[in-house]
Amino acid sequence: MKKLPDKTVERLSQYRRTLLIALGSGKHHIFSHELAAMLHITSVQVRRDIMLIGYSGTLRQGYDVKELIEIIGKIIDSKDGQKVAVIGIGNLGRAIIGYFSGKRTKLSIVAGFDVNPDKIDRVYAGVWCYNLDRLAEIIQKENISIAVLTVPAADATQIADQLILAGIKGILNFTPRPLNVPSNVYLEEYDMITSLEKLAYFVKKV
């Protein structure tokens, strides 16, 4: 299959999460309009995305929930799984480790890094926190390909450069500092302040 657009991959992840919830509640088939309503998008968009991955349902029953979960998994997940490191074990870093623990079998957080002596050599939700000085060593030893960056903004660029030199291929940047990465590194940036300000704009009294 050819490379999918960013937004399609994002929606496929959302579909899988929603389908897993549906399956857990005993639902075995689902129509595009039901899936669309749960995610606040159009049924046309759902059908386009699912057709793009080569799957189709039936007019009578819609999509087979378990089957569609498995197909999305084959597309999104790596066959052998991928390992993730969290850089910065502050409140946000610890929350991410705790929340993500056990959520996906093919994607696992295996290491944390910090410079604070009170956090180093401790375990957070099953994840060992290393000294940042050992970044390259542990990334290469554990074959870690993805990093979640939750450090202070002033340190973001320098640490991102270290991650890239260590062989990281994907960075999820939670800092407000925009990053520049080479074309062979995939960057996803999320700014919570911008998201909150966007919400504030749309709910403010005119």
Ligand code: NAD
Second form
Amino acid sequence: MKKLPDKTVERLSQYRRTLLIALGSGKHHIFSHELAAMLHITSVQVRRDIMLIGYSGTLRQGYDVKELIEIIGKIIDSKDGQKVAVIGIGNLGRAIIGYFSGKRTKLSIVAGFDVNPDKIDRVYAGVWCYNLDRLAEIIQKENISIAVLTVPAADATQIADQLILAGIKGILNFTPRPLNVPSNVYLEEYDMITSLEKLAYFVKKV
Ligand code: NAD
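Given the form predicted on its own above, I would also like to look at the protein as it appears in the form predicted in complex with the ligand.
Now the complete complex, all chains and molecules, led by this one.
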């Protein structure tokens, strides 16, 4: 299958999370308009996305929740799972490890890295924190393909370069420092301040 647009992949991930909650509360079928209402988007958008992955519901019952969860999983997960490392085991790095722990079967955080001797060789929510100087060795040994960057902004560029050299294919950058990566590396930047400022702009009184 051709690569899907990244906004579609984002929505598929949101559909799956919403469907899992629906399934947990005993719902086995769901209509596109119900899914749309839960995510504050249009039902046309939901139908378009789900058609794009080759699935359709029935007029009478809508989508089969379990089937749709499985199909989304086949599209967005990789068959053998993917391993993730967190670089910078500070406040944010630890929060991410704690939050993520046990949530996804196909995506697992398997290593943390830091430069602070108080953090190295300790376990955080089941994840071992290595010395940064073992970055390339552990990434290659563990076959880690994704890195989450939660180091101070001043170190971000240098660490990203090291990650790319070590063979990382995807970086989720939480630092406020924008990064440049080669075209074979996928970059996702998450900036909480931008999100908050955007919100504040729409909320402010004129
Ligand atoms: P923190 O100071 O608590 O943690 C930073 C950690 O990185 C520390 O454990 C430190 O020892 C480690 N570190 C320092 N240099 C390193 C290096 N070269 N290699 C590996 N580890 C190194 O900071 P924090 O609050 O966890 O924030 C971390 C980053 O995330 C900062 O860049 C911050 O601006 C950013 N942040 C982003 C958001 C967001 O929404 N995007 C929110 C909060 C923080």
